[in-house]
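Read the single chain below, which is given as C-alpha cells and is the form predicted alone.
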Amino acid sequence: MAPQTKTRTLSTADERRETLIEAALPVFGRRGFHAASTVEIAEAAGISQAYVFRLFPTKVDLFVAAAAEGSRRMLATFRAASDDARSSGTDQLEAMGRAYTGLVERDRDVLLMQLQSQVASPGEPKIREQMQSCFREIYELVAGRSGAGAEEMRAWFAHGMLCNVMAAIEAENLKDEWARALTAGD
C-alpha cells in the first residue's frame, strides 16, 4: 500500500493579498503606520516578509490597502443600515449613525485603522488620498441616501468624530460625569 500524501492547496496572489490585508489591519490599527513592522504583519498572515513586498511594493501601499478595507467595511455598514431604515420607514441618517456605533464596538480594528490613517495622512500623500476618498464616499453615500444638507452632514460627521474619540479612549467604561455626558446616546 502506498503511503498517503497530503495535497497542498496553493493560494492565488489575490487570496494572499486579502489574507495579508486582514492581518495588517489590526497591526496597523494598534501600532500605527510607523511602529507597525512588516515582519509582524507577515507573521500574522503566515507568509514571509519578502512575499509581503511581492504583494505590496511598499509599506505605504499595504497601509493604504488596509485603510481601504476599513473604509469598505464602513460603507457596507452604512448601506445595510440605510436599506433597513428605508424598508422600515425610519430615519436613514440616524440609522447609519447607530450602525457606525455598532461597527466600532464589534470591529475595533476599523476604528483604530481610521484613527491611525488620520494621524499618518499629513506625511504620506497616498494615505491622505485614501482618507480623502473614504470621506468623499461616505459623504456621498450618507447625504445621497438620507437627503441631509451640508449643515446636517457637518453635525453628523462631528458626532461621528466624537464617537471615535470616546471609543478610542474607552470613555464608555468610565463613571465620570464628562464621560457619561459625551457618550450618552451612543
Contents of the next structure:
Number of protein chains: 2
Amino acid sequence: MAPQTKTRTLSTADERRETLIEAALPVFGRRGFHAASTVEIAEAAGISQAYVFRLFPTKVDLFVAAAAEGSRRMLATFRAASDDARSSGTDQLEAMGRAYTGLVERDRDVLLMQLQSQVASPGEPKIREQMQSCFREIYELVAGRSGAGAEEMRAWFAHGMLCNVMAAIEAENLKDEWARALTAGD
Amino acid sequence: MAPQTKTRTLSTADERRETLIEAALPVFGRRGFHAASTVEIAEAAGISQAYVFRLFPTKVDLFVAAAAEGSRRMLATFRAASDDARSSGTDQLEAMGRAYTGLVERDRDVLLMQLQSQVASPGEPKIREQMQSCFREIYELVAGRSGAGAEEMRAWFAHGMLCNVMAAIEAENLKDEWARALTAGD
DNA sequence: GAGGTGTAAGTTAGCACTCACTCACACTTT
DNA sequence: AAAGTGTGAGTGAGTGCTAACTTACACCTC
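Pass me the form predicted together with a further copy of the same chain as well; I've looked at the form predicted alone already.
In what comes next, the whole complex appears, and the chain from above leads the way.
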C-alpha cells in the first residue's frame, strides 16, 4: 500500500470502525440492543463514547453493522465447510449443519447476536432488513451448494433455530428428558 | 368521554394483577423487556405506574408473570387440539402443530412474548427458569399425548422455532424464494 | 495549516422505583 | 339508619440514575 510511517499512533477511521464492530458484537449479543449501552461498547473497543458516535451516526446503525459482521462470519463458515465437503465428497447439507454447530460452540457471540437481531427486528426496520438479507444470503448459499429442495431447507433452518434457542435458555447442561431430546445432535 | 364520575369502584388486588398481566403481555412482546417501560404498561392497564409496583415488586417479576401467562395460553391450545384429535382420530403431533400456527395467527402477542423471553433469558435468571419450565411443560404434554420419540419431538419443536423467527422478521409477506420456502406450512 | 483522529465535559430525556397521601367501602357501634 | 372506624385500593409528584447523543476543543499527520 502506501509508504506509511511506521510510527503512526492514530488509526484510520475505517480501522477503528472495524475494531468497534468487533467489540460491539459480543456486547450486543449478550445484552441485547436496548440493554447494551454505548458506553459499555466504547470501553470494550478502547475508545471514548463520543467517538462511537463519530464513527456511526446512531446506535441502530452500529447494531446493524455488528449484525452484518455476524452474518458474514456465518457465511464464511458455511462456504468453508461446503468446500471441504466438495473435496471429500460428503453430504453438503450435513457438512454445513455440522459447521454451524461447530461455530456456535466456538463463537457463541455470533449466535447470540443472531437471536438478538431477530427480536429487535419488529421494532427497528433497519435491523429487520439486515436480518432478511442475512437469511436470503444463507439460503441461497446453502441451497445452491447442496441442491436441497424447499422442504429439506426448511428442516435444515428449523434445526438451526432450535439450536439457537436451546443455547439461549441454557438447556444443554440440563439433565431433564426434554432438554436432552431437544439438544441432541448439537 | 364521560363526565368525571366522583365515584370510582375498586377491584381486588388479584383482579388487578390479572388485568395488568394481560395488558403487559403485548407490550413486553412487541417492545421487549428493556424497551417496554412500566409507564407504558401502566397506561395500557389503566392504572397508575405506582400501583404497578404495589402489585409486582419489580419489573422482572411482572415480566415473568406475563411469560407464564403466554405459556399457559399455549398449553391450553395444545390440550384442546389434542382432545379434538383424540375424538376425531387424526394425528396428535400434526394436530398440535396446526394448533400452534393457528394460535400464532390469532394471537401474535404470545409468540412475540415467547421470543422476547428467550433472548431475555441469558441476562435474567428468573426469566430463564420460567422459560425452561415452559419448554418442559410443553414437551411433556406433547410427547405424552402424541407418543412421539425424541427425534420426532425435536423436529416438531424446531419447526415451531422457525415459525417464530419468520414471524419476527416478517418473512411471510415476502415473495422471495427463501421466504416462501421457510414459511411454507405456517 | 488544513483536515482527519480523538476526547472531556456536557445536555436532555426517560427510566425504575418510592413516598406521602387520599379514597372506597365493609363492618361496627349507637 | 346514621355515624364512626379500620384497611386495602389507588395515585401525584417526586428521587436519583443512566441512557443516547452533542459541543468545543486538542492533537496528529501530511
